[in-house]
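Given next, in C-alpha cells, is a single chain: the form predicted alone.
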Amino acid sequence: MRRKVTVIGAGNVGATTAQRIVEKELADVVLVDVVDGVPQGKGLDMYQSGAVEGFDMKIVGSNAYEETEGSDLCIMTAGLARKPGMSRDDLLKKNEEIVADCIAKVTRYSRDLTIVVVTNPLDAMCEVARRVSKLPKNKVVGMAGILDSARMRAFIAMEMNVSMANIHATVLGGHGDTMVPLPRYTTVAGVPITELLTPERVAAIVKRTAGGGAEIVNFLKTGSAYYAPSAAAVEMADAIFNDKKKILPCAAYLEGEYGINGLYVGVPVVLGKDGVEKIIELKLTPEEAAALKKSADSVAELCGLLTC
C-alpha cells in the first residue's frame, strides 16, 4: 500500500524534505505552497529526477489542499524564516497565523494522519497544530531534538576527528537558546564525552550547539538552515511509516513527565506507527533539571501569547 505525505511549504526546508522522501521511496508527496507555480514547478522537476535517481514515487505541487486528501503524514514547514538578529520568538505571531491556517486546511481532507512540525518557534507551533487539528497528543510531534543533537554530533566529530556514526548526543528542552544539551548522556562509541574532552571543550560544544541555528543564519544572511532540518524530519517520517520504534529526541506533549505539564518540550521518545508511543524519562542532576525547567518556562511564556 502506497503512503502519502503532504509537505506544507515549498521553500528550502519543504522542497528538500519532499526530495528526500521520494528519493528514499518512503511515500508519494503533495507539495503545497501559497505561491502560484512554485510547488508545481519544483514538484515536476523532482519527479523528472526520478528517471535518473531511479525512484517511482509520485510528487505533485499544488496551491490548494484537495490533492492532499488521504494523507498519512503532514510535515509542516511553511512560515517566515529567521533573519540575522531575529530570535525564534520574534516569529511567533505571524507563524501562528500561518500554521493555524495550514493545519485547519490539511486536516479538513485528512483526519487519520500524523503531523510533524518544523516551523519555528517550534515548540509553540506544535501546540498550535495540536489545538487546531484536535488530534491526540501522540499524533502531533515536533522536529527539534533530532536537529539539535545532529548539530552536537557534528561539532563533536569536528573536535575529535571521529566518525559521526560513533557519536550519540542527547539534547532536551525547547528548540531555541534555552535548549539543554546533556554531555553526560552524549557518547562516542559508548564513552561519555565528559571522559574524552576537557570541561572547557565540552562547554564550548554545548554553547555552539545552542547557537547552531543562529550560526548558519549569520552565514547565509538571507535564509536559514534546511539540509539538516529536512534530514531530521525525514528520519521521523521513516520511523513512523516503518514502525521502527526508534528512540529519538522530539518535541512531545508532556503531562507530568519531567515535572512538566501541558507543554511541548524536547525529550527522548519512542517513535513508531502511532506517532509518539512512549516518553523516555532520563535521570537528571539538579542542575540539569533546573536548566530543563528554565527551558520549559520559556516555552510556556510563548504559549501564553498564542491566540488560537
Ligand code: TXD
Second form
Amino acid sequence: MRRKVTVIGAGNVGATTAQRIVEKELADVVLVDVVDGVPQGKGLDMYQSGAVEGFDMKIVGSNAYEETEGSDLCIMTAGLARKPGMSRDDLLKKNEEIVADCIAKVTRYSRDLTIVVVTNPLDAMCEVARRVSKLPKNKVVGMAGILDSARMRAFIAMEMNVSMANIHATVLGGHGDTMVPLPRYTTVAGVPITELLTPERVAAIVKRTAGGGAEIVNFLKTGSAYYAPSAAAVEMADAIFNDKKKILPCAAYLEGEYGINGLYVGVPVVLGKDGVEKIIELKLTPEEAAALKKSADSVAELCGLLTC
Ligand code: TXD
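Starting from the form predicted alone, produce the coordinates for the form predicted together with the named molecule.
Now the full complex is given, and it begins with the chain already shown.
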C-alpha cells in the first residue's frame, strides 16, 4: 500500500524533507505552503527529478488542504526561521498562530495521522499541535534530539577522526540553549567519551553542540540549518512507517517521566508505527537531573505564554 505524507511548509526544511522522502521512496508527498506557486513549482520540479533519480513516488504542491486527505503522517515545518541574533523563543507568538492554523486544517482531512513537529520553538510548538489536533500524545512528536545528537556526533568525529557511524550521542531536554548533552551516555564504539577525551575537550564539544544551530545561522545569515534537520525528520518518518522501534531522542509529551509532567521535552523514545511507543528513562546524576529540570522549566515558561 502506498503511504502518504503531508509536508507543511515548502521552505528550506520542508522542501528538503519532501525531496528526501520521495528519493527514499518512503511515501507520496503533498507539499503545502501559503505562498502561491512555490509548493506547486517545487513539487513539480521534484516529481520530474524522479525520471532521472529513478523513483516513482507522487509529489504535488498545493496552497490548500483538500489534496492532503488520507495522509498517514504530517511533517510540520511551516513558520518563520530564526534570523541572526533572534532566539528560538522570539518566534513563539507568530509560529503558534501558524502551527495552530495548519494543524487544524490538516487534521480536518486526515484523522488517523501521526504528526512530526519541526517548527521552532520546538517543544512549545509540539504542545500547540497536540492541543489543536486532539490526537493522543504518542501521535504528536517533535524533531530536535536527533539533530542535536547528530551535531554532537559530527563534532566528535571531527575531533577523533573516526566514523560517525561508530558514535552514539545522547542529548536530552528542550531544543534550545538549555539542551542537555550527556557525555556519560555518549560513546565511540561503546566507550564513553569521558574515557577518551579530556574534560576540556568534552566541555568544548558540549558547548559547540548546544550552540550548533546558532553556528549555522551565523554562517547563513538569512536562514537556519536544513540539511541535517530534514535528514533527522526523515529518520523519524522511516522509523514510524517501517515500525522500526528505533530508540531516538525526540520531543515527547511527559507525564511523570523524569519527574516532568504535562510538557514536551527531548528524551529517548522507542519510535514505531504507533509513534512514541515508549519513553526510556535514563539514570541521571544530580547535576544532569538539575540541568534537565532547568531545561524543562524554560519549556514550561514558553508553554505558559501559549494562547491556544
Ligand atoms: O531542530 C529543529 N526542530 C529545527 C527547527 C531545525 C531547523 C529549523 N527549525 C525550524 O523549522 C525553524 O526555526 C522554522 O520555525 C521552521 C522552518 O524552517 P525553514 O528553514 O524551512 O524556514 P523557511 O525556509 O523560512 O520556510 C518556512 C516556510 C515558508 O515557505 C513559508 O512560506 C511557510 O513556511 N509558511 C507557511 N506554510 C503554510 N502555512 C502557513 N500558515 C505558513 N506560514 C509560513
